[in-house]
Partner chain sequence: MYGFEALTFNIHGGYLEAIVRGYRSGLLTAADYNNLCQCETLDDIKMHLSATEYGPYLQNEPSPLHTTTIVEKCTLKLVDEYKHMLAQATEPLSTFLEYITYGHMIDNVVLIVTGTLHERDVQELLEKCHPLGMFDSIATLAVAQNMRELYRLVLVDTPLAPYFSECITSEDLDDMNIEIMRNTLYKAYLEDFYRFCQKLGGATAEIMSDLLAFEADRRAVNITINSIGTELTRDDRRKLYSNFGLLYPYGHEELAVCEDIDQVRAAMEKYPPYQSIFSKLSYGESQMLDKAFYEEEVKRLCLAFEQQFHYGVFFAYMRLREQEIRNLMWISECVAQNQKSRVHDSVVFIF
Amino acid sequence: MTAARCWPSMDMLRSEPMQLVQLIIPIESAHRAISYLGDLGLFQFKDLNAEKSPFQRTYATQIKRCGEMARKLRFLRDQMKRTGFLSSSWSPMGTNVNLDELEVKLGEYEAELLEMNTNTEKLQRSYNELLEYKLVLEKASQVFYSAEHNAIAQHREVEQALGEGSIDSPLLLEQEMSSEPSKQVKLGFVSGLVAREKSMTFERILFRSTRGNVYHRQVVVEEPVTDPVSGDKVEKNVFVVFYSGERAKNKILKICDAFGANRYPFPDDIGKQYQMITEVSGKLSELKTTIDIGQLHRATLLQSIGYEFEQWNLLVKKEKSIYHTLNMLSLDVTKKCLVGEGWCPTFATNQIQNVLNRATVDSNSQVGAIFQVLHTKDSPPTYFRTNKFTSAFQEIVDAYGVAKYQEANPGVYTIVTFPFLFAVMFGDWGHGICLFLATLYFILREKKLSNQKLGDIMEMAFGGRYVIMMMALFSIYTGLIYNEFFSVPFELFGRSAYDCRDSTCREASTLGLIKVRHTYPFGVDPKWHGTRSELPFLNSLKMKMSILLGVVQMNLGIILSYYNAKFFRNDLNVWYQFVPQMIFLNSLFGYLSLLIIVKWCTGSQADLYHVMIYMFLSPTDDLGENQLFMGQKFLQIALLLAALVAVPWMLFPKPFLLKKQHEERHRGQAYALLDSTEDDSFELEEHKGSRGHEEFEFSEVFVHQVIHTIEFVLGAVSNTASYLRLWALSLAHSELSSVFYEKVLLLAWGFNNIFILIIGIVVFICATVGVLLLMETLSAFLHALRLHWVEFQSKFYEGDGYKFSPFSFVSIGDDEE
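Give just the one chain, in the form predicted alone, as a structure.
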């Protein structure tokens, strides 16, 4: 089968023809069949077990099992992230992992990693405790050494003082030295580390609780220390508290516990101190070696997991989605088959049947799956086949509402009209080139950027890169028509048609210019810029152009309503909606567009405001100098009468004809039962049951038609006026660009100072990018969006359908658990 037969030519105007299908699949091949359908991605299943809770369904156990495996995979991903490993998108070829084997493997990996983490945590805590102990031994020995040094110095001073004193001094000294050891006061001490931010409070509490009967010394540790309990880097001080008595000791221990101070024993003897430092250093080196070996083993394990992680993750997600889909199928009476229903495009019939046959062969099933089309009156889902270029435009339409099944799709016209209306408001070919270059970067690097997380704003801009590209190209086109490059005109298509009256151009600002050559071939003549008549001329041009564009687009919307009515064979909408709407809109605003074109072609000075106002107030008065062509007065009267006739034409006939149709249909059903068979009567009862909820209420239909008529009549005026936003935003963009150029760039240039010029260029670039390329782009985008949603799509687009959401594995890798 060729690709052309599998995928017919793309038609975005109407959604793909859909069909409701019933699948009867043997249980032994059901899993493989659903998997193959997920690979195909063209079948949307209906939930036939909606009344059952998730725990009452057939495959609830398998889903729970997949959920547990997904939890283990999340654990492994967290471990890899903490270690700094990234799961590789590359996986070894030919490694078809069975789900049962994967479950066992994941359980083993989880248990091994948990055990490694526990052992590493214990070893790291011991290492941190020994590190703190070593610091205490080093810093506390300094306290004792300085205290001993001070004591010896004081003792020598006393000896010198006594030696120079009385004759009795040797006897007193001998008496003091020969006192009994039991009568000497023995001081205890507590040593450890306390957080530096708590050290002052710690010292104050010690002093107050013991009433000053302790001696407290602290030594600052220069580098932050890893706390054994929390594992965080903390700045700490080594403290030594000397006390006397058991009661004081208990108070000090309680205060240490309250402040989270880690206590460590400290020997009195200097020899033992050096011995302890040596032992602790040896243990630290051993622990460090053990921890490094454990980390290396853990890193090797995580690296081996990372090579196959994406494959495992995708397998678990696929299995989970398959069982979720299987739960939407119902068991046959014999409990040997699964029955499923769903929607699929008609062009995919052969592909789905081939997939089901392949699943039967691959699963060695004796019975094949049955594919049969069901007839239903349910509204099918809407499916437009789009590509990376058209998908963004279709999303703009879908944001307003998904098209009803087989309804005319505005997305086809939006591809051209949306960027064009944007460009009318954003017309500057310098700004358009900047937008195009920015979009070109996204398009050239789309393969790389599509796999990266860009943030919300950049992700939105990247998704609409082709929309922005079209907007930029149309902006370059309209910018060439407006002849604006960052508000500066250029003679790109020849010389200007106008020139000064004399060589000095002194009178150019008062008497104006004279035409000396042929008309400028493309766009606005560059001589218009900077003249006293520039603003009135461009205002008139852009305002009339906005009305013409608005009338054309609204007519397109009404014409599409005609094609919708013909497609759905609704003659009432053709004769009592399309025809009067076309007459009403074009009798007023189509006529205004005609007057604008005639005035442009003839160069008349007629006042179109006066013509349109007095067309309603005094239609029979002579037009005088405002007459543009012969017979204009009679044409205006005829158009006014046609517009007045079109209003009751829209309002009254349709509700009465709908009522008549309903009565005839009801009468036809009542008599149809006489000659019908049992099968026909059963179908008719179903038909009557389905329509029993759609009782015809004439008052509701009539009120709805009144609202629709008033909405269209008033909307014809308000929508036409709404298109004047094209003129307003185009003028605002042009004036802002001109202000930035003249008041920033040219002003800085006039100072003849390189420093001021650089500042002026930087300010000009920032203002252009921030205001004109970002804020003005967003503003023009939103206004173009409103014109499409309200003024254009409201004429024909119902947008009350629902999207075709097939079961597919394509987007399953992007979904987060």
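Please read these numbers as outputs of a predicted model, since none were measured by experiment. Just so we're on the same page, rigid core means the largest C-alpha set that superposes within 1.5 Å between forms. Positions refer to the first chain, counted from 1. What changes on going to the form predicted together with its partner chain:
- The chain behaves as two rigid parts between these two forms, and the smaller of them turns through 14 degrees against the larger.
Here we have the form predicted alone; I need the corresponding form predicted together with its partner chain.
Excluded here are partners and other molecules; the one chain stands alone.
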């Protein structure tokens, strides 16, 4: 953290000045140097070997080694997860493990675990087989019992029938019965377990293949059984199949194999059955103890791994990223040093040099690393140093497009304008306070929450906690101006200016009210609330306010384009873009804003729609009663003319001047090339860089300018109209909240019944939280976002840069697969 102190003060408007740097690092200290640079995290390497495939690069073998180790680590983690250990138990960075040692260690652990696994698997398998066998013994005996029972019952029935000597009884029955044992072919049977989902098809196939000459019984096993082969829990049925004949047996055995049905022998004799059951139970308990001992051993091993697992994991990830970075460097001809190129902020020059020196000393290298600034025409990456407060706002801007290198950054203004425009739509200080309390929770528990994993939506809310806090604070402020607290007016800043003329005046009309005191000092007078003229008054106020805010923000955007032009020394943009744009926007909508302010100050009754419309339709007509000030007509004609002039001013000069400039530059370059042959290395590089600018297609530039002009002229109208969303959303918000307040809470209150009141309060809270606090926040957020991205940023922001993404170890820990 000492590094943080020597950073220069925050400068968000322009991105950090960057430089392209060449590093020449001797091969023996390269690994350490890169690792130190990764700790510093301020250097973005360029891939100098882009044309080589991954396995042709210098450090491919090391990367393969790391990949192999990562695989082993994943295996270990998998094993730990299966046994229920969490590897989160952080070990202090105690023993310093070396990569080679770790590789050996991991190999040993893996082999040991694999061996253990195969052993336990074997044991487990026989254990499960025995379990299944036991089940078969139990269930199949049920089958036999019930069959026997039935047979006896049947037999008795038959005997009874015979005793009665009924005529119905078949005469041949006795004969048949008696002849049975002699004639009977010995029925064989197969018993076993089959998965329940397959049992139907199993039965069907059995039936088909033996042409129905089987007797098949199934008994459901209630609990899922662990399959010995796969080790998964499967729901199974015990089956017993009776057949006759050798061919049928073969077929049945084949089918059993095909269905993965495990067969188990089942003794006929009941005594034998009992014997088997006790035998199997004994074996089971024996196996159980063996398995338990094995598991215990395995658990201790895994635990010892678990202590150091995170550290190893981090080490392997670091090493892998270091080798990936090393692969981006190109090998020198002498094969003794690596040459790397990359971007770094100018302020970090010293830090990087220090780090390189430290690497040289630490690795006892004879030769130091060389740090050399290169000149280039490539556009550098954009790097804003943000803190936890500004980063969320910068994210909002970056989501639209990353700023061009050193372009004016709208993020600075977004910090204030974004929450403010949000609050204009969300003005209610009660809701604001709720929102504020919610973010306060996030902010106070920041340290704890930032370390743990939150859900998707929570993560988003947490990331934008400072944005939401600002939004909440601003909505408290605008809520006070609108005088809204869950749509209840308060007399916070003194008493209302209006009062009843006499005792007969009704609440719902302003007609009976007279002004008795000074104007209400801050915000909207509470007496407006609930009156018949409340809406017309607030609409007019909010609409005009929206236009004022919009015109101000758009002007700010155009002024920023001026600063950009000045910064990049582009006079063309100042004179042929900034100036006419300013004139156009302000002669129409600046003028409208002026009229609004004049109207507010003078209290005039003039119709501003009429003024604006007839300014275009018949500028020379007399204004009549709509006149606000002297000479308004002539001012309007002048402004209209100025606006008309501004359009071709924007359209034509710039492309032609660009063309002229290009031709001049081209001519100059042709001369310059001839006499600058001596220092060609530098010149060549510059030449290479500037090749992109050489192609100049006039038609393309002109079409671009036409589009740009049309966009601006139409945009001026549509963007101003677009700011009316501020009014619309704020109206919707206040109306919704008043509906919830009046139609739910007050209505419930009116019944004078405690249950209805409770229901009313619950509904009111749900509606307020669900609709007003969540959905309305979201919609106001989106509209504020749009106003910034489209209406504001389109005036000046190019946003075609790319982000500075330094090689840093900080981000390695986070990416979990």
